[in-house]
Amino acid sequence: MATVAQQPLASPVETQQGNGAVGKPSDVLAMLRQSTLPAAPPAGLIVLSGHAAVYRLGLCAAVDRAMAGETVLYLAGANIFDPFLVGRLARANRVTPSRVLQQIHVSRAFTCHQMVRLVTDCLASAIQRYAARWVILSGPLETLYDEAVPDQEAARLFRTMLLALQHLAQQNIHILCASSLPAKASYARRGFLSILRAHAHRAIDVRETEEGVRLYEQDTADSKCWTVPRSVWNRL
């Protein structure tokens, strides 16, 4: 397995009382280390949810871990994987894009049955095969909103996937789920995201503001916020 040394950022994120803002595209990765990917994170389930920016943030997180030498398993339920974004982030950190892409193993699911099968039947063996510790699920719930699938079947599949994710989270695996708010979903399915967040070790909201894209985490102790300015976000 190829190892890519992570390059130091020339202008690190400035933080104050848990809050931070980034000033250039390469700093987005540093912001993710401050928020969703801290330096020594406990293994478990992290949920990024809210604005559709979660998909791009999830891919940024995959690039960050790949540049740190980690093997990343990337499951694309929303069918969103942008190799050009990978290339831009790699070059911003003076790393060859091809070397980063070698560290990220992508599997796509176009139906809810395919997504659940990837999580329940394929993921554990892939983790063992690649000695991976990081899993990024981009849009794990989106295929469950398919109106062609009955509500009862969608609920059964969701419970099956949730149990599998909980089991993996207990096996010293870092799982990052990026899921946007459901635009079209039955009342019975709109609660899937809330349930997933309730079972997560950390739940982070992603919001679009006039200033840019904001990550917000509220826990029992305090709240934290990180912001990607719009000028930077538009350059990603």
Contents of the next structure:
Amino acid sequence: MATVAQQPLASPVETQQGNGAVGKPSDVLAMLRQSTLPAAPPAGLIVLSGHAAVYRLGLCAAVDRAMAGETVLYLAGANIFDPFLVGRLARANRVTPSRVLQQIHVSRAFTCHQMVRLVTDCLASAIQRYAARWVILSGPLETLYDEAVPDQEAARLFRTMLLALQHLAQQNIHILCASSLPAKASYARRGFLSILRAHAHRAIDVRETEEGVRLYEQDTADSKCWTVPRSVWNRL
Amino acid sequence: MVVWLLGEDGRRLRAVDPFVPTLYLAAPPPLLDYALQLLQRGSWRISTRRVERYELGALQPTAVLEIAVDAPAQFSQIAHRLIQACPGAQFFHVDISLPQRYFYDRQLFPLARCEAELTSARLVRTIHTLDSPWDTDYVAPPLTIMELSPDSPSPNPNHGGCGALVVRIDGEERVLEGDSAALIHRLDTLLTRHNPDILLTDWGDSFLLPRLMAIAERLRLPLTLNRDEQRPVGTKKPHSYFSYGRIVSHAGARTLSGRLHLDRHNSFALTETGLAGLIEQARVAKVDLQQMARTTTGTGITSMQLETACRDGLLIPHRKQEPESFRSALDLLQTDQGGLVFAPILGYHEQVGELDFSSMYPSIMVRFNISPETVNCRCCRYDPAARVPELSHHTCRRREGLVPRTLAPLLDKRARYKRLLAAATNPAARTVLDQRQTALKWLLVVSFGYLGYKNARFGRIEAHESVTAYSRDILLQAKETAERQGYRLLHAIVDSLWLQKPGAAREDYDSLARMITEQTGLAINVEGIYRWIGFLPSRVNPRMPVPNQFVGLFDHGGMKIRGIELRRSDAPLLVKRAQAEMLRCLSEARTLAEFQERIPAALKVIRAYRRHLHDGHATVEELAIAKSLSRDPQTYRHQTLSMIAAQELLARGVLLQAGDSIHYIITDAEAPYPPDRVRAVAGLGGTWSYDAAAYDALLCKAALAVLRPLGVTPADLDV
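Same protein, different condition: the form predicted alone was shown, now please give the form predicted together with the partner chain.
To see the whole picture, the full complex is given below, headed by that same chain.
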């Protein structure tokens, strides 16, 4: 498994040591760049999980990469792709929204079968067609929590998707999975997220606190923490 | 398949039709061989053959293994076993209910008038219908109905406060009281004596039948709910699901064999369209009546599409897997826009006409051939006439799609019912016709949503987007046509326009409607001419218009009201009554000048209600607030009034789930101890009081919603 070197934290990101703060919406992208998505990281699978803020963070990451001129593939599983947030972030960074919107290619999956089909059958060809290096999966597990799908089938589909993601991660593709905690999943499916995290090169935990949205990363050597203050988060 | 027949001599016959359903499997050869081995090892009565069939929209056929199941009772078991054992295979036709398959296969439908030939052992030799599901002049068979209701003052007997059992049959009403054994015995006697075809109940699924069956079982007493004694009563657990963005509670089901159980409190179709409407939906959708009563309308429209697919010999996939194609977020932003709305011009207006497109979305699907397989077809991509307005999509101009083929007869039938309704004079006949056309309206309404619904068999988001794109274009055309004729647009929402032109009469609006119909190719009708109509503002910002929130008085004296308390299910009866009475008072005004003159009388109404409230005369029925639980009550984190009432019910042992309705009274909204703030209505006993100030605020809010645009202030409402 590839390891990702942590970038040193710098302003405007507030850390546990308190050496900086996110002061305006455009800073959020810089914070993400420093925390989750460094500009030139090794490829691999990153999992952002926890509070529902992960979806917004995932979209922020997509915008950041798109503004850097990258083509981003965005797979929406939780059906909450918000093009207006893209526009706001682009404007906050003095970039024409349409330019950013054109760089992000979206496909929405409404069922787990569609999501798995997207990942296993469609993603590789889309990566090639759009010459993309970045893939954001927003809510890849959420469709698997559908009670109408039997546990066994959900588990099989999850394994299939995980294998495909691992395979892509080895192909020099940057994959960011944004997944919230299952609100109502059967016992058999509650483990999907921890398995996904265990297979990720980096697993970042997202929590909502009094101060705002916090990103924690625990690895063998160290633990890291970044905060988006509530005042900024609410303006996104 | 067990088929119940009602003979012309009045006999009820149980017959068996040897029906052989099929399922299909596509897989690489080794997996196919494995599946065949598995089938041979099982002790199933099946036959197999290799055939080629088409999937919807496919240019090439798919080679599949057809498995014909001689014993339909084994069908689900076989399908389940194969799906488990061959996850890499594709399955078709595996999860359609067998009664539906039977109806499609035999070209029958529920309550059809049939001619059947039976053997002496009552096996069906031949069966065919003598009428068509598309007939409008059919007569429903003479079914006997027994009604069962709990004698309960509670809005929901599951929440407490239940007494005796009320039984109605042949115009007589009996109240069954006494000990449990006597109750079961008397009910069983009535069932045996009257042998009803339908048990029509209130709370039968969630309350009556489960309790009656449990008592009978405990006391080991016979209770012949089923006419077919070889089968048990069908049971489905309660559950919650999302529908159109809100959570809905389903009370589960108790279904009978040889007899129909319909629960008025667990049936959208029965509530909205009555028994005539339910029968109409079951006939055209070919869904058995007990299921149609309990399922969503979407299941009905899906069944119609499945039948079209089966008739065409198409394969029906087990799970929808085809995802949306990748496209830029800019493209998504431009295409996924929904219907067009022109915000209303706030305030009251005189002499306004409303024009509505008739079944706009389904008509668009039919007229522009919008179906999952016709959108972005390969054959018409360069045909400019096939282009969808504003979008990069196109629709097929060569082959008619599955969805339009399914919807066209439905649109035609509803139009025929509406013509019959316009001509009918007999009130009973009018009621039946209206219930039937309403039933079809609901099927048409959901047909659009099912183009984009995640579990829809024949849904595709691009088709969904194409429909709304056409609707925006058509609404704009209608607006421009009206404006060219000198009309002023006051408001428009998706398929309706409110227009004003000084001196315009009914004939002028009719003429405009004909003009728009001619131009757009979609039928638009004059809904009515308003003497006056008020488009009401947002309660948060009085300068902000709100779509679809208005009160209007038609020239025929009727009123149309949208978006205010009178139309809200969670407003207390007291507030609804006050608002209705106030509007009745205002409806005596024929002009806006007269309307202004009626304001003091309307204020008098509100003041009277406020006095009634503050004098402590309001009753439980007037004060009860109904709320639907948006989540499981155990997961609420805040002390909302609904949550407090739910906690009270839970503490009493009542089972609640997300989507359930609860009823409560505000006792002291500001009480520091949360349980003192509200009381659940069910089982309300002892001494209780209500929070007059909280209800007074609701009353004033309801009055100001209508009167504020006319300059009425809160101070004007003071007693």
